[in-house]
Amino acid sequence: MGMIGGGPGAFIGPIHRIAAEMDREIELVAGAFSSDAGRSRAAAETYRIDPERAYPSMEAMFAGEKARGDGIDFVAIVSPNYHHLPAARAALAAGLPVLSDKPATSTYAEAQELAGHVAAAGLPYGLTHTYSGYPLVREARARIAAGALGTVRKVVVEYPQGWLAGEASGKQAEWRTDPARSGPGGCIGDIGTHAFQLAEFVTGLQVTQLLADLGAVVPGRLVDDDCSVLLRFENGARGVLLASQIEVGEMNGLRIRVYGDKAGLIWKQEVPNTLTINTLDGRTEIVHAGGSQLGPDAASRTRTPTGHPEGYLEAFANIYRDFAAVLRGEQAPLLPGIDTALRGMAFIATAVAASRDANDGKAGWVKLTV
């Protein structure tokens, strides 16, 4: 793996480069972690690689691991949002494969141009909706999809976060309060698009029509921060989408509630290790990462024994195991592709465009078109 972004202080880097060498089918070997040469041969050395791959540019990177004969096999694109289309256009035209990070790009139509690069190419692209790695999250989907809530009714969606609810401050909040580098979303495109992934992937339905109510809370910020958003689904189920970025106190409470006719189910982010279903008749089940009754690919996707807490690194390193499967030639029908990119980008556009409509007095529901 090659990778573009994740120099020194940022936080997603490490991160992609645990995640992609946990089951050691990745490893991390080269890098255009900075534009500034010096910065980007520091963060080598962190990443303890030969400071020789660390490039200054994502083209020296193309060229230099190009002329090697153990040149790299894909690329990594972890830098800002603004970034990723011309990484990602790069890196397809010089016969990479890419996994990125969300959002996909910073606009819609950006999306839409880095779809046309993807199909023209013919290269795997794959994105990091982290929460789609959990076990228990695939094993809600799977439940979901064999009939065990029945049909779906409602939806509820929720990621509350307060470490912007004051004064942006440090690299990571200043350029995802920018709208020249995050994008028209803030908080939407940062988390928003999380729950939206979430939402679709557990329940297995398109969201067809929203309603967005989309606010700038502190004082002098370009972008929203705080975000409510009703969705209706294709079937005909409600569901309403909460995310914030100002609600002091919250860390990371990524949590979803599927109801349907037959029964229900809650899964939370903080608490990954447990889905609790309730029945109709008034039973509940409480199912464990690990456990005996999980499907064949929760299972598959589990690492430790019940009682053996698993997280968010190891949900990230199902997205590379399956990333991997991909290069390799296999399937892996579960893993964020273009299509999730497209569907994501689609969702900020129309949510921003809802809720500047509402605020206009021009309020109602908003078609969702892909």
Contents of the next structure:
Protein chains: 4
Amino acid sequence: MGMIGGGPGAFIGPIHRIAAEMDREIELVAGAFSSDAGRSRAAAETYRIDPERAYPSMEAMFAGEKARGDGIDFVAIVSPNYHHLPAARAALAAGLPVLSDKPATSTYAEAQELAGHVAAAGLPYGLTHTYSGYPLVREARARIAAGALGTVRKVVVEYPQGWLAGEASGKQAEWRTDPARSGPGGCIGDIGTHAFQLAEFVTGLQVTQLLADLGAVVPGRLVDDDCSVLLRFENGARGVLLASQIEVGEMNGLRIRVYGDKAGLIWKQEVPNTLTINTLDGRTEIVHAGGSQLGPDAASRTRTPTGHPEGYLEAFANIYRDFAAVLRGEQAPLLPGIDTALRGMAFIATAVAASRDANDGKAGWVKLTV
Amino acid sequence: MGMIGGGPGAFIGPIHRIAAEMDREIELVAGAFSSDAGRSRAAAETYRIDPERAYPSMEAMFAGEKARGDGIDFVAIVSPNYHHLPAARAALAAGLPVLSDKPATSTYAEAQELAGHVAAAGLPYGLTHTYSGYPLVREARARIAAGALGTVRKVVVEYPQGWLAGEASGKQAEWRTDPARSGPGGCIGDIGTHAFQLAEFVTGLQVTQLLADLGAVVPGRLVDDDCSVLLRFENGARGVLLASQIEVGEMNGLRIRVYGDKAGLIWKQEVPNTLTINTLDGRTEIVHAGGSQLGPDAASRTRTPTGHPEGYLEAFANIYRDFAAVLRGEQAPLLPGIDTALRGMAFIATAVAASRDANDGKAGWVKLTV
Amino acid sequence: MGMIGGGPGAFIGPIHRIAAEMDREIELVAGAFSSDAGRSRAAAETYRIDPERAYPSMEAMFAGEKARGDGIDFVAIVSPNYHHLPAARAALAAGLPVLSDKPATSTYAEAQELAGHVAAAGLPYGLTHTYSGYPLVREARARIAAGALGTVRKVVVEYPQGWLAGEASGKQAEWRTDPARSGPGGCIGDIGTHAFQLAEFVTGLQVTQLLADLGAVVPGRLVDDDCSVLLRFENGARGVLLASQIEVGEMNGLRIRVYGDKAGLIWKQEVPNTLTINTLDGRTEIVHAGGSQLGPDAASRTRTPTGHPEGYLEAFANIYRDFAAVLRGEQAPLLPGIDTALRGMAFIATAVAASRDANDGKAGWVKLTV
Amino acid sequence: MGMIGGGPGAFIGPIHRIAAEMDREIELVAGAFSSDAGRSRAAAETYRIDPERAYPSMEAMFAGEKARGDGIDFVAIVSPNYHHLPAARAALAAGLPVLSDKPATSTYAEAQELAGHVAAAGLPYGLTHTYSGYPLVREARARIAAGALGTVRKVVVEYPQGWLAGEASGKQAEWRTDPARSGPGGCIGDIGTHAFQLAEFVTGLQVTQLLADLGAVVPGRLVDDDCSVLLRFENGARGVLLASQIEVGEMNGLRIRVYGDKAGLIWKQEVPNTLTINTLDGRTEIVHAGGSQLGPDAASRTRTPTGHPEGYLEAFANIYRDFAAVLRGEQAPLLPGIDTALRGMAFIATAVAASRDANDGKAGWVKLTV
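Which structure goes with the form predicted together with another copy of the chain, now that we have seen the form predicted on its own?
Zooming out: every chain and molecule, the one shown earlier first.
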């Protein structure tokens, strides 16, 4: 694997490296970590890879690796959003499969262009919606698909954070609050898309309409940092999607509740190793990661016995495990791919539009179409 | 105290009785528990009051009690919503102060009429928004008022229940899902008003605009049973109010989160004896009911040492304690009164209208005015 | 009901009053609240009872009440431990049933004397082991009795508190740390007996042997304030009983875990409205107070629907409800009585002896006999 | 790194591999995974290492690796307990540093022998007490060392499990319940030592005396499966150590509470990313992994921002990180080494003896000496 982005100061690059390598199916061997050659080499040292394979540009990496017998088999794109499309386009053109951080691109139009490149290249494309890699998220999806909840009626998905409640300082905060680098959505793109993908992933239902209120709460902020979105799903189910980066004290509180006519379930990312199921007769069951009550997919996604907490890195590694399977030519139907990419970017665009319309006194509900 | 409503099968009548008497400032001595004389007498037996003082109508009670030297000093109205206005009007006309269950009336127009009666009578009127009686809700309000959170930016208040996810059976469910007895709002009136009052109570801020999605989810239901409302407060703060009665497995999960530019706080009714405060510097403090970190109001509202759970009945008793103070001519500024009644009924009417507008493709945000 | 003790500054007197009156079966009408006539009258005012019925001594109360047509039917003893025996003896001699705070007496010898008085008088005697009044404690007992856990193998009961970690100041702390008023056991008598009673109550098994380590941790303390006791039950099951009053930050953390060969259960006083049941096949079920999964005894002990927290006062009221039933001549088999009193006092004496023996290098396990 | 043990069916081998490689300082390249050559090769495939480097014996590995230019730099011993001493002895004799799973050996005598070999070889020796690798355990230790709790008075450490409550079936259960392979201690050696090490690690205090009750609860079991041990620390502090493998439904519930005269702290392995601190003035603070309130050691031990759960594998990787530092010649004072090994084995022997003595009616407290 070669990495694009992830240079000094990056948060997500080292996480991709750990996740990719956890099951020893993938090894990080090269990177265009930065467009500054010295910084790229410095990153290589941090990652403990051969400095020869730290390239000053992705083009150099594609060329350099092609020239080797043991060159990279795919790229992981971990640069800021605005760079996702050019990176993916170039990698696909170089014949390399792509695993990209989310959101897929800066804009929905870019995502459409990307979909064209993916189709034309005929190469694997994956999107690291990490949270759908958690074993109990997989379990939730499997149970709903099997009818455990009956007809889904209501979905509440929330992603509260507080880290941007003050001034945006530091590399991570700066590009995320700069529309030129993050795209038109701030919070809605950065974490709202995770919540959106989680809701569609777990329920197996698509969102069809939105009513939205996106705000730039911190004075001077140029992108939204607080998002409240009402949802309607294809089967008529109602939904609420809340995402915020200004809720002081919230850390990474992604959580989802799904209610059907027979039962409801609750999962929370910060305590990811339990899933709560409530049935109409008043029973509450707690399902444990690694425990005996899991279906095959979730069971195969845990690496330790029950009671040994697994977390974010292991969930991320499950995404990489799926991608490795795809690279081997196997099926990995739960790996988020280009369809998820398109839906996520359409969600951002529609939420931004719906919020503007509502504030302009125009029609409330806006259709979400891909 | 005389009770209007609360006959056999009632849930809230016995609770009012326990709450009223907990501090021994008030005693239930009479009631028009039912319009059926036999049922009213049966209720009197349950309440262990003198059967002579179980009346077949409120008019009979007013007359009978007036004739006694030790007649009632006020009435508690615990009948279904549609009956609140006639009961309060009659009681006030009979010179009796009123403590009423919520919502205050069936419609906003009725609430306006009621406000006129209250003003004309010059008698105390209180509304039992129980949850604002919890010590840590009082503490939350006090801390926000003292500036602990800085400027309030975001409020999320939720009231999930699941008890109406199936067919509405039983006395409680039946009248609540019948618009003739509950008024135009179902869930929004029954529990949405609690959430609304809690949000305004804790923040000290008024809601000025709404964007709403109210649904009647259970097939055949005639009133809303699932409500999602986006809020805007007078200072520009954003808010979300979620209330539902079809979220299977949810019991009485009222909770509120308030975020300012300095700190945030979280309180949950089902674990009411802790309040979590998070500050911008990454600290988390847990405040305990009965503990040393409470301000005077909250401290005076607990009856046991810290670690001895107090709950719903004690919170309810705190509302009665306030009302008893008002009857004695003392100030009880935190007791919900006729202004709260008007705001609550306006909230119901506005939410219903806003949801209809949004679904009709009309303007999104609707002003809330009293 | 007449109260003995509970004068100004008392913690437990007002709690007894609320608990006694919650179901309106009992009314506090008289008291010998203090041996100081003025203080007794001051207490009467706090309790809002007729000042005429505030007596300067229990003897005066017995005489005064006997002379009335509507005199008291029983006494509640809420004075410090050393006073329990003389108060109970005198009340029984005056023909009055007794509901006493725990521990029953100062010493085991006193408890034996008390048992004689109770037997001779033929009057009801009850002991307010409050925690066994919680609905889910009753549910736990019922489920174990019905075999839900299989054979009980292990019991862990803990009662951590921290309020005596510093200097013992205030009325409550002072008498509890004075062996002349509390008896030979400090913590072991004050809260260890609650834990002991809870363990025997829930499991239906008697403790037969102890291995103990009791310490007076705070410098200068004259009674134990930290207790660790290993238990053996009549069926061979092992147990651990921990009680401490010097664990800083612990409030009133009584909790019990019982494990059988089929399942285990967990209950915690500070979150009293859930009971967790784990079965050998890896399932976890949460049982909710007020919910549909309760047996008849627990169901009848809740006063509100599920999700409305009930707490310590309601549990206490359940003890009074049992006592009221006994006064009416009904059965209340779960009310702790004189047998529980004897076992509790034997437990204190045996634990003190076992700890001394272990520290003296003598035999470890000591038999507990009544 | 070369691995000894960890063949097909092993639980801990793959975990060592993930932990060792997480920070890319160490790579698993060889193994004597099984004494069956075919099984050893099968394991190599699972671990994705060169099949040439899957050896049929540790001796073959030592020789084969020595012959390579890129041979292993140390061994990780993950075989059952009885094999730890021979494996470590042979590795040290071959000039290889050792990182061993716990407990260090089968018996205390073996541990003494091992200490001699370690001293003679002058090579690094580490013991994978995983739980002391958790960031918040490090934080707890640092805060106690800095005096945040004042003088430590009381320690409660518990390690409840339930997985051996039924018949011991499967590779993991079988050797752990066979004294020939596990040593004289069952539960006390398997998890009691973890609890013991955690207590000494966090407090910085040594245990000096024990009072113990060890039982073989499951019919037919040959080693203890339920352990209750009272402790006395060098400064006079009291302690309780509970470990059990028959507590149905308990998963891996290691937890520790330490109380001083100024404050107390609580940490639980199953929710490892928070540490609770309670101070004498009634304040409760929650410290978050990855958060701003951590000291340098804990901060450097987290790999993701706060709110991204890290768990058991990351804690384990922190132990490997320390060992890698030692291999580089750096200091890693928190890495458990041969002294910890000796203390752990002495603890097992003393607890077994103390329990037998107490049951034989002999002296209670037994000294723990190394």
